[in-house]
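Just one chain is shown here, as structure tokens, and it is the form predicted alone.
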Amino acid sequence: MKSGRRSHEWAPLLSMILLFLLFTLITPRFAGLGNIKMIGKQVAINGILGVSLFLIVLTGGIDISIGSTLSLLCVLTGFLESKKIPFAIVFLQVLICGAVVGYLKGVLVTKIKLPDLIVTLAAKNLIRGIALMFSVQAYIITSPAMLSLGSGQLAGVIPVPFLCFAAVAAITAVILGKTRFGRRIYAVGGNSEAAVQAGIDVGRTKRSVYAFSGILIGVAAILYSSLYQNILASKIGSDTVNTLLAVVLLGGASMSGGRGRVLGIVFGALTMAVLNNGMILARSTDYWVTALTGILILLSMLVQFLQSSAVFRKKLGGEKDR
């Protein structure tokens, strides 16, 4: 079983390192450090909004409505930066909005008992459209505090929204590995009815899960509201869902709930960055980028698919022999 946890890990850092080879054989200037510390601060959105779904995920559970919640918060950021509120409260009003939003979803989900695919698709276009009434025309954010964000680095090497991404791995590492809460993700996620036996609110859990969820997307919309600085809600988190799936799978995470770890996900949100990273120096158009990223989907499903089997037939062959 370790052994088989490990490969879910590393296969996506094996991925990545080829990928870069590659780029580099194609473009040398891919190499380069000034690209390097591009990759880094393309990766922190989706890497913490690929945390952020791992979360749903892990419960057994699906979040197609992120990137329209993203799309939200940055529109709250840049309203909250136009009106000259310090930065501070900014950044805990957005966190605060995320948990709600996320709440929400999960009281909608464990409450009322509709399927998540269900009542993230209506959130999808219903948060989608509520981001839109708000973002008539671009909020510009023009906050010292917001755009050192975006821009400052560490020692001159290595950027600050990287830096974010890394603690936001940790910290959700830590949760899922050495707390009680984390412990009953993985139990909601691999049997929620052994769970609810062993006494584990199931429906609390979730919620907890969703709203947690929500943080992630609102350090993401700060994020993004730094290193991109022009709040337009149509521009933002349209197509976010394919490349988080991708980067989910390809982390090692199961579909079915209660596998995977932060670890994967981070080697998963690297490889996506890289390959698109790559694309554009090798001047690939965006059709090639969606194109490879459904590809990818696909062969991690394919995988997960095959490995389920092996195991099934394996404990089938068990049982035979007994």
The other form holds:
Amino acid sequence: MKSGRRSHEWAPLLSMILLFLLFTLITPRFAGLGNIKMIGKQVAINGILGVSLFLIVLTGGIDISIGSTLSLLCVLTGFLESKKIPFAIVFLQVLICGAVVGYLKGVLVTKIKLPDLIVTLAAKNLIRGIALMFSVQAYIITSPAMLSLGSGQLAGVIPVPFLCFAAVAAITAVILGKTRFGRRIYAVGGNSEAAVQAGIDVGRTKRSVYAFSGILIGVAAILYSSLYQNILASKIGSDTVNTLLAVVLLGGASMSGGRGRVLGIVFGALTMAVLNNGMILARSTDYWVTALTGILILLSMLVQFLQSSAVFRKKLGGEKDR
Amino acid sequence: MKVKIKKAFSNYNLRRYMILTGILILMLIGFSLESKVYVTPANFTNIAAKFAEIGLIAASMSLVMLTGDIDLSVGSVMCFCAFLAGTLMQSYVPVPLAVLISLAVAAAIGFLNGFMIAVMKMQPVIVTLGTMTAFRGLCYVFKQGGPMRGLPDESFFRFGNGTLFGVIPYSFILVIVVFVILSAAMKKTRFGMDIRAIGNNASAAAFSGIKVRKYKIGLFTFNGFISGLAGIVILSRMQGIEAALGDGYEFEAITMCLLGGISINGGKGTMLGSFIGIIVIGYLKSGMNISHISAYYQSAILGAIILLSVIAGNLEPVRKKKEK
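Here we have the form predicted alone; I need the corresponding form predicted together with its partner chain.
Shown next: the complete complex, the earlier chain at its head.
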């Protein structure tokens, strides 16, 4: 069981450090405190969304509608903010709405037994359509609570969004590692038939995971609104799925489920943030970022394939020795 | 007579055709109240030209989906090949050679997809999302994100904009030809039976001696090739290409196939069904444009159609059991 859970956090950590050194050599400005703070801010949203996709991938599923859900929840945040509703209530409402959207996806996947790809492909378009209907003009966030969330710093150094990301990652790691719910998630993803045999309600676990992932998207939406202030549904999250997939794969999660750890996802998200920031600083363009993201996805799948076939061969060899 | 209709209705495919034709007729009546041009031949020409590229993709996507796989990279590959062909033509490579080179590259991309999926056993969704992202990114590299306009050989544009008898665009004739060939292959040859067998139960198919890997690699290669062909058609029709073009084509092609009765789990559905799916979606989108329904609602409606057609397909086996 334990070896099954082991993943390779060192790979994204190493690639992050290498990228960091490379960009520092190209542009000395890159390693300045200001830019590092910037990366800390930029990593927050994709990091939290990465964790939310990671949870679904852990159960052996996929969600390509995360970007659309983010835009819907951002529009909701903007709408509630424009009605001058206190921050705490806005926060709660967005999280609840996120959970409901996630749960509905889960119901379609588990109760009506539709393939998750099709559910989320349809949801992607449906949700974006709804988000666009409600954001005819852009919402501008002006409330001081939101603004201080986006631009605040702890001890004048660590940006608050980064702290939120760290908190989300830590809480998720504890849930996955220490609770029965977390063990169930690994069991469902690792071998869903065995999970059924062990008396786990697979459908319920999956629905809860979709709802939990929706809550995390809600957190990301609040952060997005407070960081960028200008909310226009058509601009938000249109190519998020590629970046998130790269984050999850770089983080060492297996796409067939049951394997991977939150720490890996954190490093994966940091790697992508460093790459994005460094490319823009070094070349002042981002034409290559999309292509590189795709190439990274394919490369990390290749690495996983080589690893798994190496493990496979080792096992075969071990049996022969006996 | 009544019995005959009832009997036809109990057939999965025939029922799909009848329901879709009914919907099409209702749409034709409904939208023609909105605008008089809707049912004219001119509008047909317009729709047929506009949906020729997606139609081509839907044809080969049907085969991929019949084996139970999916390919999300088609839109990106299409755009990439259009850029490649355009760049070659702009550097005065003869048109046929440029077309051949980019079709070969498209087939190679499809082969790459197929190899990773069939031999390395990676999930189709993730692999093709990866190639989709990579080649979309490369589209942006060609002209630093800008569009490509103007090719030296103007005669190349004739194919994409010409029509037969002033009604049927050449590109749509290409779609019909591809559909007829594939439909015949599905019905009359070993190839079609093998594909259905793989879609119904891949491991059983493998045990009965069908070369599942070869078929899968072949189908993905063919899908890449057809996407490249769609790229050539769109380059010729639009007399240029933009880096964001083809984004969402995979989604529309999949919608057409699912609506036409191709099962998402593979094995079920026909080429004729997909073809009717193209016509219905084409007329639906044209009707929505004519009645000024905004693009936002349109994408939401397409999303709902995907869900409904998959749910309808999923309900089939339940109904059959009840009949027994």
